[in-house]
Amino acid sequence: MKPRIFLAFVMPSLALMALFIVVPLVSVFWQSFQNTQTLFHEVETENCTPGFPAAICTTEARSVPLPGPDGKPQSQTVFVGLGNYRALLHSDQVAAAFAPGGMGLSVFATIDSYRALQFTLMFTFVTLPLVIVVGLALALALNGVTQMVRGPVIFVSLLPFIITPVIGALSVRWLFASDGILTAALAHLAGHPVSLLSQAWTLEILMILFNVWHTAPFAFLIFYAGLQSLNQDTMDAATVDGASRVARLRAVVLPHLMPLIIFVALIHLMDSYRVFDEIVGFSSQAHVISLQWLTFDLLTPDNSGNRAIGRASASSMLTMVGIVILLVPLIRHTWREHRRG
């Protein structure tokens, strides 16, 4: 293909990527070194109530946003360098905790950033093998049934993946709420009231199970498509040689599906590290938070109307750095296999 034709095909995609990915990324990176705050000024208001022989008046001073020439509140942007990162990571508090006489690792349980990081990593590394194993098991099971039932089974298996994550999480939460159907059933079996949404560990189990239920169909679809290109002659030869089902799976099927397993792992790592829908759907903010929810919380206006845009940008950049760190080993493995091939 001529370079001119190649550029004609590639340039529209590169332009859109630069417009919708590179430019916002550079903007967020720059905002992470700044603090933007709304300017306020004191305003005295006099409130009077009827009285005898004269009205009773009181003067109250309150802070209100300072309006600009256009009538909108004015804001001030200050360059703070790494201040937002230090505030987000609580570097002073962590340094004091590991100083002589400090609290050590127990301090991480009291800092939102590290609580969010702990749950995000646990959620990512627990759901990843479960999604791959469940998806692979479904694909192998479906590949062994007759052609007549494959269509309906594929349709039913893909239903969880079609449902919007927030809607699915809300539905599961309603089932396990205090007056939910499954909660009533569990309470009847246990003989005492059951509350699965009022403690962290049960919420984490529910969110992990929901994520596997929602994401495994994607892995199943990818693996099932890969099984259709499996060399049947190789499988027949392994069967004739007396290889067991487990041996054929280990020596023939898994090596054939390994590129797809790595692909599913890459996609799932990026998605699960940005876990947010489960936090919102299960309303677990009081017990469990994630890095993505922490960024959302920083962007929520406080009582004075200010938003911590600088710290939210720093949180986004740190989240992206974490995703890159998780993906590097898989990308390096893929690159080595590509060069070896």
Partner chain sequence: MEPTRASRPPLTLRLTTIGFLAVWMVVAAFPLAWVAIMSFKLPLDAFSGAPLTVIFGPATLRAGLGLSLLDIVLYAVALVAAWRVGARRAARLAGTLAPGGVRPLGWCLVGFLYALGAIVVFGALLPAVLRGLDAALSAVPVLDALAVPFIGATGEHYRAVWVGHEFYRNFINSLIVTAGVVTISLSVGTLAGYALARTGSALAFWLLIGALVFRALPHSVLVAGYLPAFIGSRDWLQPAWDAPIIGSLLHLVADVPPTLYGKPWAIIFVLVSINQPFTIWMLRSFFRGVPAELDEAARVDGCSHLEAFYRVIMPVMWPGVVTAGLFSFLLAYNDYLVCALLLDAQSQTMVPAITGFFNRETTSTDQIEAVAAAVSITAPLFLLVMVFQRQIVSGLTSGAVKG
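Superpose the two forms; the largest set of C-alphas matching within 1.5 Å is the rigid core. Positions refer to the first chain, counted from 1. Here the structure is a predicted model, which means the values were calculated and not measured. What changes on going to the form predicted in complex with its partner chain:
Shown in the overlay between these two forms, fitted on the rigid core, is a CA shift at residue 283 smaller than 2 Å. After superposition on the rigid core, displacement of the C-alpha of residue 240 between these two forms stays below 2 Å. Once both forms are fitted on their core, the CA shift for residue 104 between these two forms remains under 2 Å.
Can you swap the form predicted on its own for the form predicted in complex with its partner chain?
Chain only, nothing else included.
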């Protein structure tokens, strides 16, 4: 295929990605150094109530949005340099905490962006091995049973995978809500009332379990497909050589699946770093928040209808730096594999 024709074929797709991915990225980068504020001015109003001998008058100064020529509130965009980043990371508070007599490391637990970062990383690295182990166990188990039950098992396994994440999280939350059936069961087992949705650590466990429930089927199906292409001769040879079941698993099956394990790990790393739907589904924002939720929250209009676009952009940029750092080792690994193979 000639380069000209190749370009013609990919142009629509390329144009869409350039317009809706690259341009927003550049504009987010630019916005993160700016701040848009509604302009306010002080207005003195005099309130008078009838009285004797003279009316009692009080003047109060209020700041109201400054109307522009068209009568709408005016806003002003100013370049603030790293101001948004500083506001987001609370660099002054952190500096104060590490000054002599400060509160030290515990300052991070009080600032939203660090809490979000901490949860996101914890979530990513706890779910990653769980998803791979559960997926692998399911694939091996399904490979060991008769053909007849495989179809139904795959059908049922697809359900948690395909369901809308927010709805799936909601469904699990309803089971564990204060009047949910599993809360009742747990309380029965524990012998005292339990409440799982009102403190951070139980919420975190629920969210991790939900994520494993939701993503393990993906790992499972990919590993299962990989097992179908396992060379039976190698397995037989290993058996004849007296390799035990565990030895065969370690020496034959796992090396065969390794590229797939890395693939699943890569995809899961990307997806779990974006953890967001779980926060919405479990309504956990009072206790547990994630990086993407932080940006979402800044983009949502506050009580006076303002969106903190500048700070949201700064938080987006920091989130992106995080994903790049996370992905570098994996991309380097694939790159080396690519060059070797």
